[in-house]
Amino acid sequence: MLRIYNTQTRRKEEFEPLQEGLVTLYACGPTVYDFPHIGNLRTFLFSDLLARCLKRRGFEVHNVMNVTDVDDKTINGANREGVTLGEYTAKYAEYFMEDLEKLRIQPAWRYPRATEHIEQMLEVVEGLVEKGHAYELDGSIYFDISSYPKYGKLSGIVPEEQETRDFGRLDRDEYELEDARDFVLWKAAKPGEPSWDSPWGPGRPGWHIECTAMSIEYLGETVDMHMGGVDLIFPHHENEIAQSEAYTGQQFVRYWLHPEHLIVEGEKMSKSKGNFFTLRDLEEKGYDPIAVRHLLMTAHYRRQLNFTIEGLEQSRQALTRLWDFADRLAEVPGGAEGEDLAAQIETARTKFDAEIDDDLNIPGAMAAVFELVREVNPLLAEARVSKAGAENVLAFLHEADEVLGIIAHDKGSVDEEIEALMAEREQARAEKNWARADEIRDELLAQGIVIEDTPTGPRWRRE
């Protein structure tokens, strides 16, 4: 049985949805301004690893990521640049998607369009409106956080003791723990600002009203699931919550989950620490994005990961390791005999699945196929794994895969160079003419082919 940790009740919980066999999860994705960094990436990457468990657990999973498209953010990136709001956003949700791609992040149900979905938030804020939950000022429309007692619930933030009128009111999207006061659903036009048509005069959404209406619009009234990073319990999600309630009067989210914050190099990262990466950052440096993926996996979602330059190459060592093991299974000749490893393999799986099952622990998960590794290695290399042994194995690397997502590889070709280097030491081998075997094997290493002589014969691999 799933358990996982639900931010708002702060312990674990038996994981049931609403409806039978069917997860529907809404997270909240990027807004659009800039090239996604390696914090934005590890939120994103659990989104994708959460979604991966649900269906290894057999559930059929509706998950939906926003994109946030409209917002002080973009609307300043487009102004400085002198272009369309429609302009400036569709290059970033470009790269956005790109790099999810790259890290092999699966596509999510939907990615729906903040500025696609003006009319669903206008009607989420005229029931707000009508509700009494929300009020009208200067052609602007505020959500009266005084109208909600429960307001603080998942957060533990309340508004002070007063009405909340008498201590002003947020225009901004963004804001920090301090300010629990009325916010802003729906903000009236400004100049250079793209506008749209509402009840009250033209103006455009807040940021918090779209993932209600997203959300509504795509998955109903009340969501199994809701998850995003950690900065975003207060004010974004306590925020939703409120007004998501207020309109529909029934609960939004059954369970919350929020990844943690990443540091590099010990320290919170910033642009002017020189410690600010984007993956495209990272692939210049020479990293694949694996790596990467790999890397954003070793710590708990719930726990801070420090990410750093050292820690990326051990996380391309595993990864070669992990490779050439795969590599070595395919390539036990058909008819060996030994070992079939059923008492390892079902070892293996059944570690994975129980580290699964307690709050999605990916790196325990992760550490009992490496563990599977470490003890059919040294039957590899002693030739003791059978044919059908070795598919075993291999069927449940690509089983594994299907959460962990690092372990398909392309070994890929070589060109006939390579190929005529290698044939040529294999006959010096044969001639006992160990200097000029040696020599090709250094020839082949400048070249980034690494030669190994095993039992079955020579195997090539890319360093």
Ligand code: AMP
Second form
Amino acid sequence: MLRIYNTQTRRKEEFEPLQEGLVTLYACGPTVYDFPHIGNLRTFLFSDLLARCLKRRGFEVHNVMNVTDVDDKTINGANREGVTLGEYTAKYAEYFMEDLEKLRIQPAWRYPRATEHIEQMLEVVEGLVEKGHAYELDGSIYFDISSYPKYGKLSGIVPEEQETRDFGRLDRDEYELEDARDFVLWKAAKPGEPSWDSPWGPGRPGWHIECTAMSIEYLGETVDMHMGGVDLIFPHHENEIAQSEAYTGQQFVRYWLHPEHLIVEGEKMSKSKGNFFTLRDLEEKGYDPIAVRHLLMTAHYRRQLNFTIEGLEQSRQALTRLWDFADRLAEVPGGAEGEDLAAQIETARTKFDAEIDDDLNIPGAMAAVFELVREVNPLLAEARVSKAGAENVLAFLHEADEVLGIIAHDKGSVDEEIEALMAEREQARAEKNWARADEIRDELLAQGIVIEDTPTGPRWRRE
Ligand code: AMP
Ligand code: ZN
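Since the one above is the form predicted alone, can you give the form predicted in complex with the named molecule too?
First the chain shown before, then all remaining chains and molecules of the complex.
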């Protein structure tokens, strides 16, 4: 039974979807105004891991990730570059999708864009005005938080004050806890900004309303899960709950999940602090995006993860071990006799699933796989694994990779020159010309090819 930590109740709960066999999941997606940094990507990767774990647990998953393509940042960016908002955001949306693919993040079920759902947002805003939860001021519409007594139940801001306090208003989309005020649902048009017609004149949506409108549109009034980085608990998710529940009269979200931040030297990785890396930055330094994926999976999602290049280096080494292990298994010759490893695999599988069930403990699940690697490696080195055993372990790795997404790899092939050198080395060894054999080994190493002699003959791998 899968247990997950629910931010709303502040405890681990057994997970059961509303509808048997189907999970509805909404993840707050990117604002497409720039390249995402790997902190953002940690959060998006978590939504992938969550969906993969749910699938492993037998659920069908309808996961939606919105793309914010209209807000202050995107509008400013388009104006700065002198292009339309659509041209500007299309470029960054594409970069975003490329990063997801490089990180092996499986496509969400739907990626709705804010600008394509203005009508649905207006419908919710109009409904809120009609029900007395929102009011107009100079062509903008604000949510009246004093009209919603449960405001603050997710983040824990003090609700008692609501009856007595005049909250004032905020036009900004992002603000701090101290600024809990009536938030903007619809903003009156300003010169130089794109706008859409509304009953209150031209304007554009605020940020929060898009998630409510698109969540209802694709997943219904109540969703099983909703997630986003911890910084979204307030105000974004608090505001989403207020406007959604005031509008529908139904519970908006059953389980709230909030992965913690990626940090750098104690501070949140962020654009504004300048302490960030994009995936491209790390690729330019020679790192495989899968090493980045691995690194981002090394801490439980509810813990902060400190980013360092040394950590990334360790991830690269861990992957090398894992890939090398898989290659060795694939190279066990047909007819090889030895252990079938059924018991070891069963132990690994049981631990793997128990870790997932315990609030999606991905580092624990990875550890189960690496323990199996440690156990089987010495047996492989001594040629004590049967062909069937090797195939069993490979099948388990494949299964685990449906969740982890780090094991599949392409060993590639070597060119003719390298093949010729390897053959020459074999010849030298047959003639007991150890000096020449060692010389060739060094030559190959200089070209990034590591040669190892095993009981079943020499094998190569890339350094
Ligand atoms: P944005 O594109 O700025 O709206 O952010 C997209 C997502 O990235 C949100 O869910 C944020 O909570 C998340 N996020 C921002 N900074 C970090 C960070 N340093 N570590 C993890 N997630 C982050
Ligand atoms: Zn959202």
